[in-house]
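The form predicted on its own is given below as one chain in structure tokens.
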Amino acid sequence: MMNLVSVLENLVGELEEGLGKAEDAQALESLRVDILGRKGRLAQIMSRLPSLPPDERPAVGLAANSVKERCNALFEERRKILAAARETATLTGFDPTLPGLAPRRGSLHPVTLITEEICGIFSVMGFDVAAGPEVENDYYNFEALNMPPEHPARDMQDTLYITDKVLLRTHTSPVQARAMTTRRPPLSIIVPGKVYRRDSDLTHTPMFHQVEGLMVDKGISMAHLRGVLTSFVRSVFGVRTRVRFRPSFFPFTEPSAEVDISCRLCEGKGERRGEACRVCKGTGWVEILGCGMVDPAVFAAVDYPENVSGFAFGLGVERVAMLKYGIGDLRMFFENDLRFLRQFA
């Protein structure tokens, strides 16, 4: 028994010698594992305990516990000494007169910035901001907008269906129908929000943002539509921006048009540095939104009186942001690359 107790006591002396040589946390941990680890020297000595006579085991066990406590205390004392030394070394090289490091300033996402700008412009014109559900039913997304089940325009939407009658809205236009079922004219609203389609490439994503607009009252004409949208475009892109309206087709407006603006990169010239402009493909024009006079069938679906008229328009927020900020890849808006986002601080 005495031999085993002596071996245990010798561990303390060896530990004190080893701790004096340990100059960093790594060396300290290596020494701790060697002495007190699960397979360390103390554990190896204690594995011999069952072979001792029963009357000798309590004394050896008490000695082992005492050695373990003393070793832990020595380790803790050395750990504190090393920590204090590291802190002193750090403070020695610290100059309190140096200016502090300011935290990085965050910023709103470019899509949020453009959405707020668009809503602000139309709010000044008297439009209210409206919202609606992103999980929509077939009636409001299609039928109330003059797209019955057999209508070919449904194929243009690349719809993500949940059930036969429930889907992720393909545009923000359903909010127009919902608003007209609960509010009577005069009515002027814009509807910012997310929309979903089965599409993904350089210029399309399965989820993107739109802003829809609607104005209904007596005597509303294409002249009002042209004036509102021209004012909006020049508020976003500058007063020198040229605007043109091209005939188009949308099932819920008649007549319908697409709005183009003069290319910002080549200033409408169609070429830049002797080559065709990569943004407008040499035409000098870039499509920005679709619009038109509300189709009478839509008014009939929401039981609006026949003596009112109105216009509607819809634009992609990401497209406006790409044109305004000169961004070439739509996917950059959704990759969360801080190098890209910090440019908008």
Given for the second form:
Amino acid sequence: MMNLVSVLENLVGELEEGLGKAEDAQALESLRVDILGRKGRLAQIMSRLPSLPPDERPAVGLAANSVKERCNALFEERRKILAAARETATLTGFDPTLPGLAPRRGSLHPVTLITEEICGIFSVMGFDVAAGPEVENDYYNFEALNMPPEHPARDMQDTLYITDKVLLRTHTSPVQARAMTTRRPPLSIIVPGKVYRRDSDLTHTPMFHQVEGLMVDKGISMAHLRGVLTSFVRSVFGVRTRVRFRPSFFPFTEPSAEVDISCRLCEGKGERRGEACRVCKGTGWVEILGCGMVDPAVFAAVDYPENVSGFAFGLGVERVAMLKYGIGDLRMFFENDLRFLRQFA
Ligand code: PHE
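Show the other one: the form predicted together with phenylalanine (PHE), since we just had the form predicted on its own.
Now the complete complex, all chains and molecules, led by this one.
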């Protein structure tokens, strides 16, 4: 009799082991049939009851009932666990019929966007994109550009020096001299890059971006400069933009000019809603770049022949971006406020 009782007890351990392996309702049910079913293991053991001596039967019967109860409880417990797991799987599971969730994408910085747009426009006109170092020699930044030591124009530049002869370039123009030292004419390049000046207030930052342009060939005239820049300005600001060239001075160009475009905010009228326009300060024009015909002294510094001529120009990228997107504050470009940057996505 003891034998039969321990056989019954073993059944519980066996069931626990089987339940641990049952991963779904189907496995659970076949385990149940196997152990508790009409012809299952428990029933088989119980069928031997009549063959026992009558005084042993009650004890075995009691053991069988207790085992059956515990087995049922174990089944129930496992059933609940599996049901809960099924529910979470449906709630969190991948449903291929749902519409997709687009991942959040970053956006290019407005300075990058405008730089790429500018270089794209000049590339189409046949200019090569070139580059030069931000840590520059005095020679390329000044001397080769017709600004010998003690030249007063050096003061205009608020230079950040590293040593006596090494500095952070104050403009992208040194790349003109570098390109002409390594390449013979004809030549046309466009040079985007960072420049540095010891200057910091509402409208100046110690670092900003410029794009330089240079074209040299036989017979290049001011008319080419005007044509190229007018078509550039109209690509960026629209075909109705008017352009004017105002005489100016740069040591490395002669003659020199500054280019103004008609103000976009007031459409060149100089006033808006009865008040002076705040972008052009009532003039109807805004300055956008400096330019001119390459000074013969620059050609001499790079050993170019006397029968070539050329034009150069330099523009501020932040300035173009401010005018194009209507951004009123230069500092926006450097604060990296995501609410600002996301508007360019
Ligand atoms: N380098 C000048 C500046 O930074 C701009 C310029 C470039 C003017 C080329 C003329 C020709 O102000």
